[in-house]
Amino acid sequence: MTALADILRKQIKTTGPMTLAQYMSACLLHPDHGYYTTQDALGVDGDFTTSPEISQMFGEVIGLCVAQAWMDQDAPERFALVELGPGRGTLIADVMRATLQVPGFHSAADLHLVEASDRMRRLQAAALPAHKPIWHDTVESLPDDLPVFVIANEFFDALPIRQFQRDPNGWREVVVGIGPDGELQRGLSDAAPIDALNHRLDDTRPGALVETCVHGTAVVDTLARRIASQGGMAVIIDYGGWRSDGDTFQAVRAHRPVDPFTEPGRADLTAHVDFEALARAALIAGCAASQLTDQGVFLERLGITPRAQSLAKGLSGPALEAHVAAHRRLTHPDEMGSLFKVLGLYPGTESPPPGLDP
């Protein structure tokens, strides 16, 4: 166990059980002990690789597409350009050399990165040496007055939710408590009607179980009133589907999966994204939204390919493998191609981002 695990033994046997987007907050983001505080989390050596760690080419497409969004919409002299969890910054570097050529596009971005982590901040810090970026800990700190152009790459995953369990007389929450051995387990709530959930009744039966993230629908709430009134637009890039269906919530460590309850603050917790519940609370807050897209397919409308070619010419033996295979990854249905979904947010009166149909 850990010094974490003892600390929220103590807070249960105060308070009760909680909720499992309490448990997923204090085991992300406490200040001492929490995953994102002290874990090494990305690459080889870390518990989880992200695209933008496996090859540079998914940034660059990824420029080009903000790029392109910013001059179809007449390319605005001032525009703040967003990056949601930008782990090492490796992503938005690869953004920014990309579109180092496209005139007029880095006089006009002023750069703001969402982080909590002050770790991360200072791993971001030094992939951008020859930017000044501006540091949020949350969407509702970044301009509402610019045009706001965002990127948001495996950030929803890692937001807490909640389960619920569908019950002959209503709901049951899933619920973090003590077993009879005094370690942390899941349990079940009393059971009652959700008004929230009523819209689910008509897709489960007694028994199935649905999650939920508020925390995702009020980030995409932010960012959709401010792509409604001031313009700009989103590419939100992650693992799941249209509607939540089942236990998505996970742990990995070293690459693997493990138990979310044994080793809390020590291994990353993530679950599928409801994408279905993030365009609605866009269309409710004014903003369009684009078919969700697999991300192989953006990618390759994105001319992933044509760049793999390009960058192939200059390489030979492991190296070029090694290119190969990024490019496979990143692009095939078998792969992170069709596990990885991508939801574009956009003014109403505008064209999607390119690579997403309307």
Ligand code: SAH
Given for the second form:
Amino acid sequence: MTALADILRKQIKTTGPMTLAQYMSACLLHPDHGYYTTQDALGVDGDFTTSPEISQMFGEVIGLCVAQAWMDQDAPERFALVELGPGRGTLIADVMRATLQVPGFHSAADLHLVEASDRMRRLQAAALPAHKPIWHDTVESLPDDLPVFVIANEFFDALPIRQFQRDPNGWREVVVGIGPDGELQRGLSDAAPIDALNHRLDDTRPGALVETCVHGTAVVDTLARRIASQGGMAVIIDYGGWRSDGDTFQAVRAHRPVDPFTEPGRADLTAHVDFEALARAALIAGCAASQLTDQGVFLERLGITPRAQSLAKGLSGPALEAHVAAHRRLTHPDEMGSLFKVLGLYPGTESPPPGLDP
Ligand code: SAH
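Return one more block: the form predicted together with the named molecule, after the form predicted on its own shown previously.
Now the complete complex, all chains and molecules, led by this one.
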């Protein structure tokens, strides 16, 4: 049992069952007991590993992608280089190192990091000793007068989702309540029609479960408006697919799946990203969206293999083996290469970010 479990039980006793989104927000970002506010989440010693933590090549080729996109848009002399949810700051540090040689890029870039957790902000500051990032709680306060070039890796999967199960009489929402044993447990609300899910009536049957992430579409709406009117682009990388289909809510602790309702605040909670919903939000906001592309294909197009070969020249023995394994892990379809997808957002008058198709 955790301190957060007590807090949530009291809250549920007072105001009734909570949505999964309310539960997820509390578990991840509660100021005193949230996962990202209190735990060492990332890396080999943490609970999960992300692509930038697997190899420096990931951030390096993404750096070149952003620099090329900046040059393709006539190298604006000032722009906002933005990362959403930078974790330990590894990705953005690799981006900055890889772009040092790009003439004018560093002097034009103002670095903006969107990060909710103070603990994570301290790690990011330590990873960027030579830079002076500006931190934001949300995307709302990002500059509204500069082109914005945005990177987001495994950010959207951490945003709170709601789940709805189709019923002959409408939709029943998955909620978190208190079971007969006094512990937190999953339940279902009464059925009600939900207009926002009408478009899912054609492709689902009673019993089917769909997920929505209003927070994610709101973030894309804000970014896409800025990109459409100020210039720039966004590269969104995450696991998920073109349309939410079934229960993808999961909790991970020490690299293993655990029950999301025991020990709230101690495990990472995520859900697959519904890229169709993000692309639709971008189009409505006046921005273009690229085709959804497998991470492996995207990284190959950006030249990860020649980069891997060049790094391999300086390695031997176990270090070389680890390097080859990291390349495979990031790109191979049986590993992260096709589970992870990439969506690009860009002004309709420009080409998509390098590595992505219109
Ligand atoms: N991009 C990093 C880390 C991914 S973990 C990597 O690839 O390694 C998710 C990151 O998003 C963490 O830094 C977490 O603190 C941050 N985060 C999660 N929810 C957030 C929210 N609602 N607003 C801002 N940052 C958030």
